[in-house]
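We begin with a single chain expressed as structure tokens, specifically the form predicted alone.
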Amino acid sequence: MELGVYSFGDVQKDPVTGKLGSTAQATRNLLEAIQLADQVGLDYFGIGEHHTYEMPASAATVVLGAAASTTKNIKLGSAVTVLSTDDPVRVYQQFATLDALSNGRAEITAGRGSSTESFPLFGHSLNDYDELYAEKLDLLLKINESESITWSGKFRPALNEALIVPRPENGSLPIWLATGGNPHSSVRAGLLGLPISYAIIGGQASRFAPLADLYRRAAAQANIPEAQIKVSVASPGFVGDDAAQAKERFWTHWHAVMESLGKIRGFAPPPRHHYDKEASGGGALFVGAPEEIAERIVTLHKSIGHMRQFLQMDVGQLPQKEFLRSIELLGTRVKPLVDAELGAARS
């Protein structure tokens, strides 16, 4: 089982004034977190593309490229790349460059994007939401198959025997398909033979088990080799030295995020009893002491069979010091317990 972290590069708040700090410092904090995750033995760090002041991680490959030269083992990826509003040629070139700098540790996780700031920013219409993604995923996969591309589509100029470089030394890049639970996405990933990453951010985590089964059935129908069939889980979480204190601390920051999103998307923030249910047992929020988190990951594995789980810890301007401590506990306390039960990660 691989364990890791993902982040949108949250900006910190000044503890005295309560005002948001600089996006520059948030970027430096992100690099510090990746370096620590590698030092404590975690397997993966993903950066999720966002374009807001509070979450300014808009250029993942730049940060990951900096991390490539100061880390040794950790896999470096996107969580996610909003492929619908990007150019697959540039995405591939950037991650292939990252792959070279990291000696083969780069991954792409392609998604439509649950946040839609990038659509107006890059001149795309939300009316083309599904069509953009399907076309650009098709091009990205074709680039991964061959360095010379002839291709035509609706949303970008055609390519005629175009050379796409650099190329990964291993021949191709790992490309994951991300989804928040759309059954069609599970079928698509299975038929294409792509590994799938489920974003489980609410409800009971085990409700994704039927989707994972659907994914595997689609892959079997397409005669996809078993080695290509991989499931990962991304979920909010926070590991503390004390379970009660961890749950209390994370509540403050998680609720702040829900309150902010609610104002934008038109829903009331969930009450405390809802949070308490989701932050324990089979809920989607993996919050607590190391032993509890390890047990819950192992339990979820029994229903979903995933090979990687990575947590978003720095939500709602969680202080960097607490973010780093949570990363440390995930690597030094949670991972050994999960490895003892399920076995260490294998590439």
Second form
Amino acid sequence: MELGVYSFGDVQKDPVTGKLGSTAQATRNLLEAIQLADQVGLDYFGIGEHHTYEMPASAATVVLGAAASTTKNIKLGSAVTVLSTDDPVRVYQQFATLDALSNGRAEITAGRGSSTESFPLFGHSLNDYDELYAEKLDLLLKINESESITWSGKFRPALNEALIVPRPENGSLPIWLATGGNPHSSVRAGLLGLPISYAIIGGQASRFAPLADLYRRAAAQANIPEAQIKVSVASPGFVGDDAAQAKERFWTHWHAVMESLGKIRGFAPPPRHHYDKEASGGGALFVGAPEEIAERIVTLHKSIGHMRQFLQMDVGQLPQKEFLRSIELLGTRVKPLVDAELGAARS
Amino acid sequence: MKAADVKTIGILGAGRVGTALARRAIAAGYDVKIATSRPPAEIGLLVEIMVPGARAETAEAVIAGSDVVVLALPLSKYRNLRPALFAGKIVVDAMNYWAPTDGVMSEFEGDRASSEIIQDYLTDALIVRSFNHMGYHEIEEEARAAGHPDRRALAVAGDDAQARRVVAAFIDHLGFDPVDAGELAASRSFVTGTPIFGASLDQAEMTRVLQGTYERAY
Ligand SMILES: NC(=O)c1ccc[n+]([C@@H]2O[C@H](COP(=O)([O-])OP(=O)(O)OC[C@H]3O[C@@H](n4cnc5c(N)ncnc54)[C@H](OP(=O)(O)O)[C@@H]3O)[C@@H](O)[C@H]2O)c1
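Could you please show the structure of the form predicted together with the partner chain, as a counterpart to the form predicted alone just displayed?
Now the complete complex, all chains and molecules, led by this one.
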């Protein structure tokens, strides 16, 4: 089982003054986190595209490129790339460049993304949501297949034997499809033979088991080779030395996020008992001491059969120091326990 | 249609809400038929695995063959529904308007609840709004037997009182306490951005909040 981290590049709050840090500092902190994740033996780091002051990770490949030259083994990817509002040619060039610099460690995770700031920013209409995504995914996959591409669509100029370089170290880039639980996406990923990344951010995590089953069955129907079929899980999580303290600490930050999201999206933020339920047992929030988190990942593996799980830790302006400690514990304490149960990740 | 006669539930939409509601309805003993905008064969595998026991059919067949129809498709697609098929049907509207995913749709930008516009469009249907104010996975995770202290309440609004009663009985069977909010316009008090939206309330709390907002709004 691969373990990893993902982040939207959140700014941090000074624990003493309560002042929000700068977006530039947050960007440097993000790089520091990736380097530590590599040092402690984690397998994957993903950056999720966002365009807000609180979450300024708008140019993931630049940060990942910097990380490429200062890390050795960790895979570097997006979580997610908001493909609908980007140019697949540009996305591909950037990740292929990252792949070259990291000696074949780059991955793309394409998704619709949970927020929509990029639509007005890049001049796209939300009314084209579905169509944009379908067209851009199609182009991205075609570019991955061959370096010279002839293509036409609705949302960008046609390409006529266009050369898209550099080419990936290993022939093609892993392109994951991210989904938040719409069953049609699992069918789509299965039929296309793409690895699938489930964002499980609330409720009971094992409810994704039938979706993973659906994904595998769709792939089998399309005669996709077994090796291409991969499931990963992205979920909120935080590892602390002490279980109670970790849960308390994460609650403060998670709740802050839910409150501000709730204001934007018009829902009531969940109360503490709701959090306590989801931050234990089969819940989607992987918050606690190392042993407990290892156990819960192994349990989820039994129902979903995922080969990678990566946690979003630095939510709601979590101080950098605690973010780093959580990464360290995931690598040095959780990972050996999970490996002992499930075997070390093979790449 | 009397509450006791409801045997078959037809669900339009096989996404998050549609499949969760369908599974819950099957667990509660109903027959379930599902349709999306695609031919039934294309969602066969999805329905077989996500909703064992349900049948994928065309939208026409689902609507004609069901006692209660649930709208669980994106609101942005409502104009693909054919009003003539819904004449006289009890229709549960579980949809919400949310511009960042639906795109801006001017008819939903005003003060009226989206269900009121859906009722205008499906003129001869008996629209009842409910389920829209809870997260899709809670339909299964929070269902409880009648009388359970943690049983969650669902608001029910619609212009036809008998249709409201039928839907209330359905909700009760699924494992929630229905709270009658009154006519469809009252659903304005449980759309996105209201204190009910996303909150887990019991029957007494729901009744109180509905009364409060009702008094304020009218
Ligand atoms: N997600 C939630 O937690 C939640 C909670 C409460 C309410 N809601 C509301 O419930 C509705 C559905 O949400 P969702 O999250 O379930 O969406 P979803 O996962 O995107 O699924 C939408 C489903 O609708 C189908 N569909 C599209 N056009 C259709 C048509 N003309 N006739 C029949 N089916 C059609 C789609 O299938 P095809 O593409 O094959 O047509 C798909 O199966 C939305 O209005 C949403 O606001 C959502």
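As the structure is a computational prediction, the values presented were derived from the model and not from experiment. The term rigid core refers to the maximal set of C-alpha atoms that superpose within 1.5 Å between the two forms. Numbering follows the first chain given and starts at 1.
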**Report entry** residue 17: CA movement between these two forms [superposed on rigid core, Å]
**Finding:** 3.5
